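As a starting point, one isolated chain is supplied in structure tokens, in the form predicted on its own.
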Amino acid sequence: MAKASTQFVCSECGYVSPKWLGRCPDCGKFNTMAEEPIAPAAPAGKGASAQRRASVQPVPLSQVRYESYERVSSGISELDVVLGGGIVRGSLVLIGGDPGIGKSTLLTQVAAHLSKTHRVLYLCAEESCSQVKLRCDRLGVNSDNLLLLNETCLENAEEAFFEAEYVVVDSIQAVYTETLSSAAGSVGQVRECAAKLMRIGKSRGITFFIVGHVTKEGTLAGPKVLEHIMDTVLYFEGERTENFKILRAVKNRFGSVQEVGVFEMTGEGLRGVNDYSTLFLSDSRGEAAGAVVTPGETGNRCMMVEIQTLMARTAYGLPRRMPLGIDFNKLVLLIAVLEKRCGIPLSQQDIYVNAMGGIRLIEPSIDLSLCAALASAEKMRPVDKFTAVFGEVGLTGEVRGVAFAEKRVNECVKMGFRRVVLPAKNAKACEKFKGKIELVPVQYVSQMIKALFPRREA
């Protein structure tokens, strides 16, 4: 009987089994057994001791030399900004997003630009070469340096990798390695294929662009080690029916992880949007209650984003909370702060919150603007269209200071806003803008509500 070359290891506790099990006998978790190849035994005797003696010796920190990373432009300015200034040679870039959002289109445009001066290989594991050529014709791409290969086995495509400087793998869930007997897209296959691509890229200096599928929760499918292996992890955000897409970096070893890129889907492909000043603002702001503008900081950019809120009396016993672009837990927390610290009754209201333009706001500086939008919707009193709000809110109702306050106020001045509500701790640093814009420093959420919604005289 042939000896088994693979084993199944629990990803939670490390339990090893010769066959697949639906439930781990050790930790009791379900669907955690992943197939892994059995490593060959190390040679014994003199060979093993010689191998230990030939191991790499540690190097003192003072003797480590700096490495200069060469960057190449991708041809799309917004993508270069997200990557930290361009494509780093020999790096691994993973792009994830919903189906049909534009991942393959973006990488086809990048491959077309790089093929002008470099040899690029497009490994189309999900499509045929003719389908990729149709997309290239639609994008106006025609280059002999752009090579197409329709293959799903990495061992068969490995020789073609060595002939290219840049390789696009579309997608990591569709390729497989012969060392494992499991199907393509399984946890073991994704991990082994990613590790194999990493070894090829680092040893040969080949840059890999890898497309990754996402689950219904919006996270990358496969093991978490897939993101750990990569140098850069990018997420495409936005609805498929909308023209504007957001590209966000969640991991970048060669740049900032707070950068975002704004793209517009056109008939000729994705186009970077450089003028995004009014992209996240509505034309009718200031007319209806529940809309507030906040200056959001994303990396080296500051963008004015409008937060809209709608309230309706609940028809059921449990009110609904539905945020889009804002964390659900943050919304629930701020609702409790307004109800307890400011006396605003929200327990019998269905609350719907939306960040304009499909952008996702995750920084704490949006807390105060979200409270202002909720208070405006509850009081049915609109906020002035030339007023901006930012600040972090604590559970005690205190407004805490935030980073980059001067940059936020400066953006409000450039956009023509006349008043900005900000934390009292940031007021001193922003005094130089007093002649250009009205500063309203607040220490508690209740002070912000009184400043935006003064009592009406009878």
The other form holds:
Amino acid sequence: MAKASTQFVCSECGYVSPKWLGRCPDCGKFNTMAEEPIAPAAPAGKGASAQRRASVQPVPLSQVRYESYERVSSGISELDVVLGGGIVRGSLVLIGGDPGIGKSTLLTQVAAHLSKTHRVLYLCAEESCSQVKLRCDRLGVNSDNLLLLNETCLENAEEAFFEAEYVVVDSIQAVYTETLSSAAGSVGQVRECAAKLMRIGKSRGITFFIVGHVTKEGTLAGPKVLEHIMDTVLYFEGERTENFKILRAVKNRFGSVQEVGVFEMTGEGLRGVNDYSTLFLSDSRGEAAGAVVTPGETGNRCMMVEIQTLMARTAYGLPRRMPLGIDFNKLVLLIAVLEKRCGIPLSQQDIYVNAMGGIRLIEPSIDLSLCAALASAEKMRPVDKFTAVFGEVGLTGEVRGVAFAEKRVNECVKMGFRRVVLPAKNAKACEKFKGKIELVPVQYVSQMIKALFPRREA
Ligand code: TYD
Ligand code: MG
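Okay, that's the form predicted on its own, but what's the structure of the form predicted together with ligand TYD?
Starting with the chain above, the whole complex follows.
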């Protein structure tokens, strides 16, 4: 009988089994066994390993030389920003996101731009060549330097990779390697294919763009299992039905992970949006209770984002908490702070929160504005449309200082806001804006509530 070349390893505890099992006998978890190739045994003989060890030498820090990263523009300035200033030669870039959000469109545009000066290969494992050509026609692309290959087996496509400088793999879930017998798209296949692409890329200096679909759970067989192999991981956010898409760097060995790019899907492909100033604000701002604007910071820019909340009396025992674009735990925590520290009753209210425009807010600096929006909705009193709020909130109800306070206030001034509620700790640094905008420094959440919702005269 032929010796098995693969084994199944539990991704939770590392248990090894020669055959697939639904449940790991060691840790008891279900669906965790992933196929892996068995590494060939090290060559026998002392001589070989001694020779190999002699060539392994550590280098003193002072003698390590800088590598200069050659960067090439992708032709889309928003993407260059997210990549940290352009595409780095020989890097592995993963673009993740829900199906239909525009990953193939973006990479077709990038491939088209690069093909003006370089040899580019587009490995279309999901679509046929004619489908890709159809998209190219739509995007107005035509080039002889852009090669299409419809192949799902990596070993068969390998030869073609060597000819190109840039390769787009669309998508990693659709390709497979012959070393494993499991189906394309399984955890083992996705990981092994990515590792193979990395070896090819690093040894030959080929730049890979890899498309990865996010599954419903966001993890299984998705881009999550290969984040550690990649140099750069970008995620497309936003609803499929919405025109604006946000590209966010979640890992970048050559740049900041704070960067965000804003794109608009048009009839001629994705277009970078430079004028994002009013994108995340509603037209009827300031009219309804429960909406507050906060200056969000993304590394290279500030954007004013509106947070909207809606409250309705709980019909059943347990109140609902439904945040969109905001962390669930953050919302629950801030509700508790408002109840306990400010005496605002929220335990009998269903609460819905939404960050405008489909953006995801992850900074701690949005805490205070979320509190303001919740208080505004509960009191049914709108917040003035020219007032912005930012600051981090602690469990004791104190308002902590945040990073980039000056930049945020500056953005508020630029956008025509007249008043900004900010942490007292940041007030000193922002004094220079005093003539241009009213600064309301607060130390506690309760102070912010008093400032925004003063007692009405009887
Ligand atoms: P696509 O890039 O294929 O999504 P993904 O590869 O992430 O699954 O397509 C995204 C959607 O965009 C698709 O529904 C068609 C639409 N689209 C446009 O609106 N304009 C265009 O120019 C193109 C090429 C696609
Ligand atoms: Mg696609």
